[in-house]
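Just the one chain here, laid out as structure tokens, in the form predicted alone.
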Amino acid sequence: MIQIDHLTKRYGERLAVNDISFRVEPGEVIGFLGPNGAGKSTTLRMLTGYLTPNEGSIRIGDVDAIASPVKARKLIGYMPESVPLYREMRVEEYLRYRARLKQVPSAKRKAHIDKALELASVADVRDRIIGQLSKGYRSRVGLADALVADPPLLVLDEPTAGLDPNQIRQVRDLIRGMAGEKTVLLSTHILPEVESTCGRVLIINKGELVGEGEPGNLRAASEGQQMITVEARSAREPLEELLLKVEGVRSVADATLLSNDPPVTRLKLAADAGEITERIFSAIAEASLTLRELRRDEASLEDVFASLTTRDGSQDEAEESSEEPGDKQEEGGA
């Protein structure tokens, strides 16, 4: 359904997307992950025709999306992170307008609108003015817009942002239910959402594709390291300093001070694979500290993501800040 080859995008001297290639098969639900400024949104905007790449090719089905962007857009339902809506319009009125723009045949228009309203769980506000709705409802109107033309490909950028837990569950169920019927490219920062909805994951960092595969396979591929949880009676800083000196401990992934009097700290350590717990135990014993817990944890998708995308925070610049003239998205979306 999607074939991207050697895609590159520059903003002046800054390389936002660097020679990435991947393929998405029809009916797949794919998670597209990356930290802020990694090139994720730039890639989605090129895929959906809002940005033109400097190099590379994009095919949507049998369509060259760069040579024929209008034809390619007819195959895509795009929900951007900041959903552009006409706030003065009523929900059904807006979807009717969008369905006309997307050339949904007039005889099928009402059925398409009713189905999109139902799937996005906004049928109860179909007569409400968009500007009077909550952020969560506006987000779901954007989802209904992506669905209204019944496209074979959905590109969803943070579709659950601003939703309450029940609404998030509804959107997850909707996405899972589309597997096999539609191709879905889901961009989100909520990693449990990816694990519960996506069959495969793409991870981008600093404009490059750094990980690809099923969530379970990515975790297995990260087994060059393991996660160790340590809880001991100690202040945080001296415990970190002690354990970072243990052979095989790579870094402290998380640290929590559980108690001040007496001080109790829990650390989550990224460590080399192999028998390292004995060395940690010995280090704590030699320092005359009381060990309360020591266990080896299975690496989560969050651990894999962190190991593939950890970088200097000074490089976390917003990729949207330097769009080229003419690349701005018009209100209303695709």
Given for the second form:
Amino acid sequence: MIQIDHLTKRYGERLAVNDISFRVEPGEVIGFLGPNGAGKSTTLRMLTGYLTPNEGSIRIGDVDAIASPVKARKLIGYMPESVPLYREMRVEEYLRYRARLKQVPSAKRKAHIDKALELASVADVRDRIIGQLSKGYRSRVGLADALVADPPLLVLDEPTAGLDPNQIRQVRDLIRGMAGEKTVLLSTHILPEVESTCGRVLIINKGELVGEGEPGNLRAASEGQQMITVEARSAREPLEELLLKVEGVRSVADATLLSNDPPVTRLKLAADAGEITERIFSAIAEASLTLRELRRDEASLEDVFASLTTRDGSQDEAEESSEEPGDKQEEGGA
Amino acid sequence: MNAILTIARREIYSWFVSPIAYVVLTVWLLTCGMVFFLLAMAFSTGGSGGGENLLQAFFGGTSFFYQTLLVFAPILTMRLLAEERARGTMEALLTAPVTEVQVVLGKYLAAMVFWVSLWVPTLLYVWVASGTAEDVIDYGALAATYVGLLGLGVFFMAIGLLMSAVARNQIVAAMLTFMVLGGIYVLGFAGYIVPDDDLRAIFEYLGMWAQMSTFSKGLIDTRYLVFDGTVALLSLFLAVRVLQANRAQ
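Show the same protein again, this time as the form predicted in complex with its partner chain rather than the form predicted alone.
Let's see the whole complex now, leading with the same chain.
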């Protein structure tokens, strides 16, 4: 259904997407996973024809999306991340306009609109003005817009952002329900979303594809690696520095300063398999720090993600989290 | 064609549900009414407002109009593309199966409807003027007047649309349009101060006032229409290119 080869996008000097290639089979539900600013939205925007790539090719079905963009766009229902809507219009009017724009034949328009309203559970607000709706409703109106022409491919950019837990479950059920019937590509930075809805995951970081596979297999790929939780009386930086020197410790996946005075830090470390806890213990003892907790965890998908997307060191992670503190919290809470 | 009409229809809908449309129309009608009243007073006391009869003076003999239009034309066109970009709806619009040409033409069609909506109420003045015994209306000249107004609209709305494509937001779009149209308007007056005959002819030709005073006399001067049409075509072509270039960023 989707065939992307060597896709590259530059914004001036900055390389937003670097030589990405992947395939999506018809009927697949595939998750596009990455931290904020990884290039997810840029890739989706190229796929849907909003942006033209600098290099590479895109095929949707058997249409070359770069040579015949209008034909390709007819096959796609796209829900942009910001869910842009005309605030002054009523929900049903908006969908009627979108259906007309997407060339739904007039005889079928009413049925299509009713079905989209129902699938996205916005039928109860069909006569309301969009600007007066809550964010949860607005984002589902965006979903209804993606569904209204009944396209074979749905591209959803963070479809559950801004929804409450019940609505999130509804949307995930909806997406799961479409597996087999429609091809769905959804982007997210929330891991449980991928585990609960997608058959396959693509992990993207800094514009490059860093991992691919079934959510289950990705976790298996992290075997040979373990997660260690360390809690000690120390400030964050010296503890990180100390433990990164320990043989077998690969990276710091997460760091929290639990209290400031006296400083207590909790670190999550990605490490090689083996008797590493002993080495960590002696390192902490040698530095005369007080150890409060030392624990080995089974690597979760979240940890795989963290270790795949923070390969280049913890400094980048710090940069990212200072950029989007809100999203980071959401990720931790989910 | 269908996509063009769909886009135009939505644009017209959004304009006429917005309060700004009614503010613009009200102020416009007040201005027109005042100018018409003053001219009618002048004619009834035996004076002349710069034209042979009331309507000719109204449409072609006074500069009130054009100064008001310089402010209003940008307001009509500022939203067209700039607002789509500012609100992010451009992404939804440009990922629908439509071409950039269809988007631009749809928006342009809507702008022309806004323009015409300014002039429809002036038919009332024609009706009022037709009631005065000594002022027999020259319907031929009147038709030419409206052709001239349409030509001016073709020109103004296309410039406004281009500026709306270029600008980041509505305010900038309005200001750019005002500056371009105002600049051309002022150039029209340069004809009075330039000593060189050929140059003067060019400046007078550019002036929108000259266009309207010609048409209000009943003269359909195709040179003006060609000018309006070519400026419009160039602007629309550039607007399409701007949208295409935005995709490549």
